[in-house]
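The chain below stands alone and is given in structure tokens; this is the form predicted alone.
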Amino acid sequence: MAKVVVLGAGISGHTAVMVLRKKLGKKHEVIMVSPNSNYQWIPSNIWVGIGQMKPKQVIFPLAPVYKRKGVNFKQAIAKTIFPEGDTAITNPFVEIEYVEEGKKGQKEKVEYDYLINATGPKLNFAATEGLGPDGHTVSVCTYGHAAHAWEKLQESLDKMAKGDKQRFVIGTGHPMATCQGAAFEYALNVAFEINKRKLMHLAEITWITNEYELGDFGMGGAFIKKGGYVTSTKIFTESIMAEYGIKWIKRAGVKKVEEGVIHYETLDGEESTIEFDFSMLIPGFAGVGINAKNKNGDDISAELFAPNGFLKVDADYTPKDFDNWSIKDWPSTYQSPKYENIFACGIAFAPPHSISKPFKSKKGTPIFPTPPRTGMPSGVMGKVVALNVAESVKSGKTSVKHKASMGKMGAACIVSSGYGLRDGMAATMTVYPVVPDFEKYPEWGRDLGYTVGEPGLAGHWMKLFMHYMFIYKAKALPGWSLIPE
């Protein structure tokens, strides 16, 4: 019997684990290893962050799932890879710690053949002082943060409706944050309900971002076609922001956060600051701080994992400048090239390079996005690798014929602002590779026969049914596996 063991039930994770239950026979053990209980479809997060959703309606426990397709799990937290075992224990094993009740402080030495890190990013508000929930903004990267957020967005709302003026920032709280599709879907929505209350006179809005330009979402930005006409993200962004009269500041790392005041630099090394009533920025992201160790109980974190706490996978992590990386130096099967059983997949790896060009202020604070890794490429990458999992312990011989690299790989985002059938609206937006190949396509680095935009109803409705379809997919329903990642 094979124990294969997957670290996070995100997107990434959970998919993993639901490919490998089906793939492999019960004779196999699958073993999920998460600190949380519940499956949350982060998108929607959005929704709950205006008021338009409750938290129950964008998760659902994981234990019955897991009970009922026979994966064992654990509600604990990683902490320790032992890749060759111990002195005590032969076969590799991870540490964890459960944190659920009647459980919790228990530590536990899970032994496994092969190992999914998925467990996602540590939320890294403490590398930027003042930030986040119990600093002096919001988020919206959990469902419990997006609650907190519509608490503190109604009492702006509500000083609103009393004729207060209100000034609103949201955007990205950290030089070198990712995520911006996710704020900037959040900056559309809060303008949304303040035009619906028909408040926007007493409001000013303000979108704060890392990006060299806007529509860069760590990407490098790209060239979209739209009603025959090619186009960059940059005008396609700064023309959505402008219709619900959003200002503003990019090029902008955030470094401090006090009540009511945002501190940043800029590229040109000019400190800033930006006053506010109401802020909501995502932070950096950080690994979660698993260890490893050998044989003996030396420390070997450094041989698995860069320095961003990321796991280091099939990439090509030598230092270049910007102009000389390729695609092919993305991973394509996200195993480790230390231990061929461990594998890496969502933002639980170590990307080799940025996809946007790294820029320095003239005081040397790197301002630029990192690597997106969310969404679509998650659950494919989480597909990937568990299909390479089953079939090698089904054979006995480790094999990565399956690979997913992000050079090769599409993504779909829709940036939603509203709630319901009739009211709202979408910008849907295309691109493939989502990392831009410039070796096959010189002039645009993306394929512009499927690298589109176009705004309107439709993508708010698609939106809303994607909400659904993926959460109703993650609960294993009947036909689950016949839902696209």
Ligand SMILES: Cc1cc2nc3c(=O)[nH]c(=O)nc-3n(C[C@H](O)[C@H](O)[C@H](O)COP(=O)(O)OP(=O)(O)OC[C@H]3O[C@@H](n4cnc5c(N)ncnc54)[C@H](O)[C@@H]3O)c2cc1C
Contents of the next structure:
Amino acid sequence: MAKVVVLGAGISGHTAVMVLRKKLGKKHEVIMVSPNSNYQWIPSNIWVGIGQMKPKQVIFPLAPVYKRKGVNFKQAIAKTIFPEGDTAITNPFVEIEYVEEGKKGQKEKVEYDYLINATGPKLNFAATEGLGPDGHTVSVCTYGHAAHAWEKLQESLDKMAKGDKQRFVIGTGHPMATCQGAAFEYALNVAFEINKRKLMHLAEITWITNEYELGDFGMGGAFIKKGGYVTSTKIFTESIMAEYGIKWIKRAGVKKVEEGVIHYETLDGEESTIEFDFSMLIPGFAGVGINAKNKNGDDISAELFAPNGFLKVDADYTPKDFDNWSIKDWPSTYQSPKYENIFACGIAFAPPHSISKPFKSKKGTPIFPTPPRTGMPSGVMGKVVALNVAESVKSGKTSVKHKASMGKMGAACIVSSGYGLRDGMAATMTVYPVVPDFEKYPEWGRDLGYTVGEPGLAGHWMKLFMHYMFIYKAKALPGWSLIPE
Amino acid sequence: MIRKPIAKGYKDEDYPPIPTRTNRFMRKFWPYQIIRFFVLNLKIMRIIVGGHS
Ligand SMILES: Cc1cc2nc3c(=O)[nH]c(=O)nc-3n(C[C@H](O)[C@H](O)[C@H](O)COP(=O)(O)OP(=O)(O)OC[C@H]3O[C@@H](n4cnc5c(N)ncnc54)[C@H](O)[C@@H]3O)c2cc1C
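Since we've got the form predicted alone here, give me the form predicted together with the ligand too.
Complete assembly follows, chain above in first position.
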């Protein structure tokens, strides 16, 4: 009997655990360690943040699903990995701490044959003074944050209804933050809601971003066919912003937030401020802070994890100039080079470098987006890792024949505003591959047949459809495995 | 759709392309959007399936 432990019931880890359960017989144990009792479909948090959905519509309890499927669920936080065991236990194990009522604070050593780390990001609000729900801005990164954002947004909408002007600032809250797509979507939704109430004349909406140009999205932008031209996503994104009445500040690294004031530095080294009444800024991401120790109890975290806290996998981490970057640097099996029975998928793996060109301001501050690992690639990685682990368990020998590199994978980002079948509008963006491949596509870096930017109701329907479809899939209801990641 | 009247230019937000009335109509025209719904779904399916082995 083998024991497979998955850390983190997010898009990537939940996919992995369900695939493992499907592929492995009941004699093998599949364990999920995750602190939240609920699964959350994060993309729909945007709708929670504008009051179109209640938090309960984007979540469901995990325990009944795992019970039905035979997954051993431990509502806990993974603290330390012991890949070689310790002086008392010879098998590898992970030390966890329960957060579940009744067991809170209890520790346990969970042994494993294979370990999959899918713990996603730590929302690093602390890296920017005054940022986040405990500071002066709101967030939509969790359903709790999104519900709080809606409360704050309502206060501004109420003030506008009484005739007061309001300033909205939405974007990235750290010089190296990623997830621009989510912030962009929220900005459009806020504009849509204000316009719906016919209050646009009282609103000043500003998009603040660390991107060199709008439409970079941490992927170095993309090129799409539009109106008889191949145009950049810069034009596409700026056009949407202008249409929605949103101004922008680009190449800006937010460094500090005070009550009603954001301090930022731009690439030309200038320090500026912008005042706000309502602000939603995405924090920087880091690894969740899991440690690693060897048999003797010495800290080996630096051997397993990159300095940003994400787990090192089969990527080429050799520092290289931007011009020498290649899709070959990107991992495809997500296996730790140090321990062959440890894997990391989704946001938890350490990317070899950014996808966008790294820039430093005149004062030396790095201001550029780190690479996004969006939902679709995170799900695919979870599946591929689970398939390799399941086959390794069955054959008794570790093998990694299933592969999925971000240099060969596509991603879809649907930025949708409004709600309902007739009311909404979306900008659908797909890129293929995520990491541009200038060897295969020398001119544009990507396949122009599958790299698309298109506004319209169709994308909005897709977003709604995906909400119900992916929650159905995550609940492991009949036919779930036929729904793609 | 929501654009405020601007005519004088000289600000970043005054230069991007703005959709014409026909373009805006097509974005909401159900028969066309139903076709686009299937086309976009097919493209996404293709990039998911092609993305891993
Ligand atoms: C508002 C918003 C909108 C988005 N919209 C889209 C979209 O439209 N399309 C798209 O493709 N992507 C979208 N994304 C990105 C997408 O949500 C992420 O790419 C995806 O959630 C990453 O999956 P993951 O499993 O790696 O991490 P997560 O989903 O963050 O899951 C990580 C899990 O690990 C758990 N965990 C954390 N620490 C520990 C620990 N120490 N031990 C055990 N478990 C732990 C967490 O509780 C969580 O359950 C959006 C993101 C946001 C914030």
